[in-house]
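Here you get one chain, nothing else, as structure tokens; it is the form predicted on its own.
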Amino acid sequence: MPRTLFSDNYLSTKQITSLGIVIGLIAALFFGGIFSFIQYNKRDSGYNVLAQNMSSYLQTFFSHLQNTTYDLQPLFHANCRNGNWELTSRAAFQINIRTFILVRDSIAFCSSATGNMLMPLKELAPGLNDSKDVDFVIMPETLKMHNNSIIGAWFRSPGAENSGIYATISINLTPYLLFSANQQNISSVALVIGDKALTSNNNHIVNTDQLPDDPVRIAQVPGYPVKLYIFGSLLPAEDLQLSALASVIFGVLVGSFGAYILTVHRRLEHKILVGIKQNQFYLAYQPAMNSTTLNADGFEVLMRWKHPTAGLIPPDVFINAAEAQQLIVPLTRHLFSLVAQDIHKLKTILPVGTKLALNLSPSHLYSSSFKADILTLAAALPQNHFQIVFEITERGMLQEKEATDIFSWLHQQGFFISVDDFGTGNSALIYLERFTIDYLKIDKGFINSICVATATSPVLDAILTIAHRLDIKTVAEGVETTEQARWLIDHGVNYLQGYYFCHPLPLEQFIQWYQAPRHYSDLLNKV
């Protein structure tokens, strides 16, 4: 191994501390901005919900009231003495209703409160338009209840002119504030009809031009000439203070964690090398099912690390660390040696032509020892028994000329090439034009879009169409549901891989799985 792999390029404690402070400051600024944005949108969304709920409540109330007036229509054909009892009982059992008054030809002739009466409606409720089907007006008082603001509601009788039912409604906006108590910084709520308003600050009528400027929400009550104005703040001072405090705490935590990671990271090189030397790494196998027969025609070989004290280390962690520490080449060589150890036992159970997929890092692809490492692997494999497929991520093809030469050489040696996580890079389609590719391995993110209306769904369709036209076999990874498997089979994907069929298994468990009977009758019937 080159000496550079063992060179001590560790950061000093002072450097790590300085970097931790810088990371903390950046994190604090970033988090402060994000936190403020979230608070703003949370409060904005809360106002939307509040306005919708309040508007819905009033709509329901007025709708029930209007339905009640329809039920009272037969009283127009009776005299006030005979119909007054039902008029009174209806008013008594309607929440917030003061009176129901029958109006014929713009003259109020029967009241649930006073009985017989004769009074022009325009005197009883100035500003109310009885030619409309529905009209509301805010008034300062009634004949019986002085100094109490109310709403006068007019509901015209169907097919009649200037005749209908007039109702007086007592409105107290204090419950709305109780309803919105979970919304901080709601200063007031106003119920607006025309150019008049009732506010939660007091129960007196004010003109709309006396209301505060810029309400945070204006909600129209559907079907009725009533609006709700909600006043408050979208980003109050306490939110800014909370954001500042949270950003400081987050910055300290992130800065400390960053310094800790840097400290641990400088020791990870040694741990990986020790893990290789002490055989802490092992292989796991995950099948790729032929979509036509649903037989396991291929397998992906995956490396796992079981640390003696830390337990199982996630592959993303140690692989990314190995690449960052320039250890991916010795780690891949160790993968090849583990394959050589398992291959003869695999030969006894797997038929000729079985595909074995191995991952190659771009760092290894362009290293000076790459061809020698591949030939060493080839020498350890049984001749003409397995088809070896090297899975290479799109970023491994950025050096076009070198990649073209390497791919050509791999094909000459009898190996196959698969583009791993296809579609997640920046220039995926260019690779199909410039390189000879045998397989496309579709990223799990696209599989998750199946049966779900997402922005990635059309992309998956396009990938499959292009692959079919170029006669490139496709492999879908991350298949987890029957619906996904059926969709992929119906759309001509060649191989399916994922937890739906089998998790990655160590060698002995994999052999047991392979030799056990498997049934996918539902999928086969669908095919």
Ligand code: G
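Positions refer to the first chain, counted from 1. Each form is matched to the other, and the largest set of C-alpha atoms that superpose within 1.5 Å is called the rigid core. Since the structure is predicted, the reported quantities are computational estimates derived from the model, not experimental observations. What changes on going to the form predicted together with the ligand:
- Annotation for P158: C-alpha shift of 2 angstroms or more between these two forms, rigid core superposed.
- Superposition of the core reveals a Cα shift of 2 Å or more for D239 between these two forms.
- G478 shows a C-alpha shift below 2 Å between these two forms [criterion: core-superposed Cα displacement of 2 Å].
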The other form holds:
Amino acid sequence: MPRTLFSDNYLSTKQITSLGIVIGLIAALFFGGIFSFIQYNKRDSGYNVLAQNMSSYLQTFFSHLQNTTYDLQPLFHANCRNGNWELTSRAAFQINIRTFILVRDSIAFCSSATGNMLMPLKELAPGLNDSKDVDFVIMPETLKMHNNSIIGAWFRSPGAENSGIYATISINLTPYLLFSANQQNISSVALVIGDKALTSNNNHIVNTDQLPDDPVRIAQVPGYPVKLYIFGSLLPAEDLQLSALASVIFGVLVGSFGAYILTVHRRLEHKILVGIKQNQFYLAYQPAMNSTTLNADGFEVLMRWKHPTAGLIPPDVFINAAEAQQLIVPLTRHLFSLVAQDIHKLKTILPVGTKLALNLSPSHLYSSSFKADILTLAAALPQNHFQIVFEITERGMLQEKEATDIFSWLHQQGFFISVDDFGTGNSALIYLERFTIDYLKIDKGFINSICVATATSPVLDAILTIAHRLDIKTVAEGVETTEQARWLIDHGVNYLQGYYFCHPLPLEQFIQWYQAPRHYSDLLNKV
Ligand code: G
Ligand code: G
Ligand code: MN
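Okay, that was the form predicted on its own. Show me the form predicted together with the ligand next.
First the chain shown before, then all remaining chains and molecules of the complex.
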């Protein structure tokens, strides 16, 4: 076997370390991305809820205020002194309301605070448009003192032109912020009317262009010319730190786990290669009995691995490992060379026409060296003595096009094809029609379910009927009891294999078994 094959597949500790780091980095990036995305979404929907709550609170407040102004309409018909008490008490009992002022033809004439007055609304509230039904402005509380700010709200009387009620509202945004800041990571909230804004940072009035860029939310208070701006960060620094920390931990975990797996695999892979070199593999043979004559017409070759310290390693383990590590080709080549060693002894004992079944792995089937490997095997076997049967699991047939080509090539070369473990894959019956198949090995599972004479297996019955119709010979594997053998013989299965007849045995023991007399009187007498 070429030396390069070993070095090609061998990962150095350095390579494993760098692979571990790469895997770790990818995992960290991946996890960090997901984590930040989740945090982002959580915040995003948190802002939605906050914006929704604040704007609906303001809407309720404004519409309640508007309803109050409708209740105050009758006061227009009384003179100011008479109406004053009503106006004052309404203002006093309404939260956040400073004053109610009655306006007739753009002139303010009656205030809940000061009673009689005479002042154009324009001077009281510059910028307010009294020809609108509803209009709001933000302005300083008094024209001289700019420390406190208020909202001036205009509600026109129904049907009147420039008459209505002007209310001043003191607005304090701080409670919103206190309520929401600790959970939402909000830096500030602003109430915007026209081009003026009131922010929660200070109660000064600012122009909207002085507000920070990119609010995370803008919400319109429905029905009123008032907007809410929410400022904050969708991915605040502490979240990013948390994401980064979590991804680093996750990355280190995944990276070291990956390196660990690679090391374990390398060890097993390395051991397989050493095992091949040190001749730790050997073959076991299990006969297949012709169901009419009960002669051992054929046998299956099974790979065994006796490790000097670990002992017998189950074939499922090392075959799977070899497949995963791209070692199945060298391993199968090794199997072929072991077969070539044993075959000359077998040839002297087994008659011409004896079937010799070898297991092939699907990945070997489609490898570039497959045909050459098979021809090498064929050249090493005695001419015209054995009928070589390749056992291929259903998994090997999934690549239909390639399988068709390889199967017909094998047939041209005079080999036979057997479907191994039939019924355990997910492909099943359709493949029987698509491919030219010589034998069907019915999986142990089906044979197992034949326990007593009363039991019948409709699925097994159906498989046998189909195989018979398609002229495919059947082999039952895992036959362990007389009842099973009896049932299978009665149902026309062609070959029987299993512990009932013989365990897989090393060469010498197999030859002894083969040469010893055998009687199956309880099976034969009913045939
Ligand atoms: O005897 P048993 O435990 O040997 O086999 C377990 C599994 O290993 C079976 O599915 C069998 O097909 C598989 N197996 C045994 N020997 C070989 C072999 O030489 N090549 C392949 N590909 N599979 C084998
Ligand atoms: O290649 P395949 O998957 O057919 O491998 C046959 C497997 O079945 C091998 O592991 C072999 O040791 C095992 N085997 C053979 N005869 C019997 C049997 O009678 N009972 C059980 N349980 N296993 C068997
Ligand atoms: Mn098999």
